[in-house]
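To begin, one chain is listed below as structure tokens, in the form predicted on its own.
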Amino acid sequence: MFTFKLNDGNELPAIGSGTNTFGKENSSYMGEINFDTTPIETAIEVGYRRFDTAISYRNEAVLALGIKNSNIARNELFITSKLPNTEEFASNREAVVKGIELSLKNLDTDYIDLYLIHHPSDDNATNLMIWEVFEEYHHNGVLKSIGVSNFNQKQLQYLMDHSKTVPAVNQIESNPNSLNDELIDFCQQHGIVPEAWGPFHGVTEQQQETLATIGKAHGKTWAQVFLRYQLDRGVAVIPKSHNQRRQASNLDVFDFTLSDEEKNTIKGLA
């Protein structure tokens, strides 16, 4: 698996699996937790070693069970989770500690590979307070890497100006409708790896057709073409599927190269 080197020296597998509907009734984000670990186990079978979850998804324990069932060693996996910026988990230092400890318990692990602030507060002081607790856990080796999600340039700059640790990752929206080039450029200029959540979110039929036309020349699907485009420009991706065939397909993107012309066509989709 190709990796991105983070600014703390750790390696981030370039492709991971999203999980926000895993282990839930009707595979629905708001569905009741049913502890169905099938999509986690099939993802591991086809080669995924990175999984992205969050306290807000309510399924950290589902991921832990799926990993246990797979018999994969913990050190072979890269797990990301996220702390919600809510009153319960972000009102003060004790609340942040409570959230981190809850994730560790739910995930049945003594460390987390990457831990993110799920959403920024409008108050930069609150973001900094959370970040300082993250830094303590990072310094102690419990949170191997720390980062943020959905932060804009000003929010990132404030953290960098007022703390000792540059975020390793900023998980953001980036899909054919919103490539988010300016924010991605800013992240990369400051040594922050951008990561695209929901990389196929909102893609239209017309966009699929354009990507499929490119894919035909390489024997690839439209989704594989877009994932390759993101990886080529230094963006990590976390596609999600409950289907084992599509899970495998989303990993099968390292045996072809996009031309500059094809990349420009994709850039023009938004």
Ligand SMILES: NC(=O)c1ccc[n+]([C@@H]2O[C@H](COP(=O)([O-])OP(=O)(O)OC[C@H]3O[C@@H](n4cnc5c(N)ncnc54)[C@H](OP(=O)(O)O)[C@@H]3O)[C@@H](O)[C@H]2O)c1
The other form holds:
Amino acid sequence: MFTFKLNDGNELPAIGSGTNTFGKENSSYMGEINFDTTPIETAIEVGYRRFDTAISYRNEAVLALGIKNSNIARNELFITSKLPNTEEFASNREAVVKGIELSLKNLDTDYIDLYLIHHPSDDNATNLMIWEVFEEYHHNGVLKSIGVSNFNQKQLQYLMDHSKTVPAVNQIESNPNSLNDELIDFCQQHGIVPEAWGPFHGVTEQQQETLATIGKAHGKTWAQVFLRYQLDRGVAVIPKSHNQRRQASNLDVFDFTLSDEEKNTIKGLA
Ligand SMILES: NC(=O)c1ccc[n+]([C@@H]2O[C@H](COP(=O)([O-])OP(=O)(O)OC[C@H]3O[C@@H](n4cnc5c(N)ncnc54)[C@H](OP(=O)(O)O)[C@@H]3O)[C@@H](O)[C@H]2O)c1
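Can you switch from the form predicted on its own and show the form predicted in complex with the ligand instead?
Entire complex below, previous chain first.
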């Protein structure tokens, strides 16, 4: 698997599987947890070694079960989870510790490859307080890499100005409707790997047609074209599918090249 080098020296697999509806009734985000591990196991079967979960998704333990059922060694996997910026998990140091320890327990692991602050607080001091606990767990080797999600330039700058650790990753929305170029540039200028959540959110039929036309020349689907565009500009991706064929196709994006003209067309989709 192609990887991105993080600013702490670790390697981030460029493509991971999203999980936010896995293990839930009706494959719905708010659905009851039913411990259906099928999409995790099919993803591992087709080659995924990286999974993106979060305390808020309520399915960290489902992921742990899917991994266990797949008989895959922990050190072959890269697991991301996230701490919610809520009263319960972010009101003070003890709450943050409680959240990290809960993730470790749910995931049935003694380390997490990448741990993120799921959403920024409006209060920079709260973000910093959380970050300082993350730093401690990073230094003791339990959180191998630490980062943030949905942070804007000012929130990132505050953390960088007031702490010793530059976030390794900023997981943000980026899709054909909202490429988020300025924030991605800012991250890259500061050695933060941008990672796109919801890569397929709200892609219109017209946008799909344009991407599909590009894909036709390469024998690829619209979704593969868009994922390749993100990877080419240094953006990690975490597409999610419950369908094994689409899971496999979302990984199969390294055997073609987009021309500059094609990239410009994609840039202009929004
Ligand atoms: N940090 C954050 O705040 C945040 C926010 C949102 C999401 N996330 C993370 O990002 C992950 C991905 O986002 P997401 O799950 O919301 O949405 P997504 O990956 O953009 O899209 C998922 C949808 O696209 C379909 N799909 C997947 N592959 C496809 C393909 N090759 N062709 C056509 N359709 C395809 C899926 O349907 P099928 O299942 O039928 O294939 C599903 O309906 C999440 O699972 C979560 O881990 C993070």
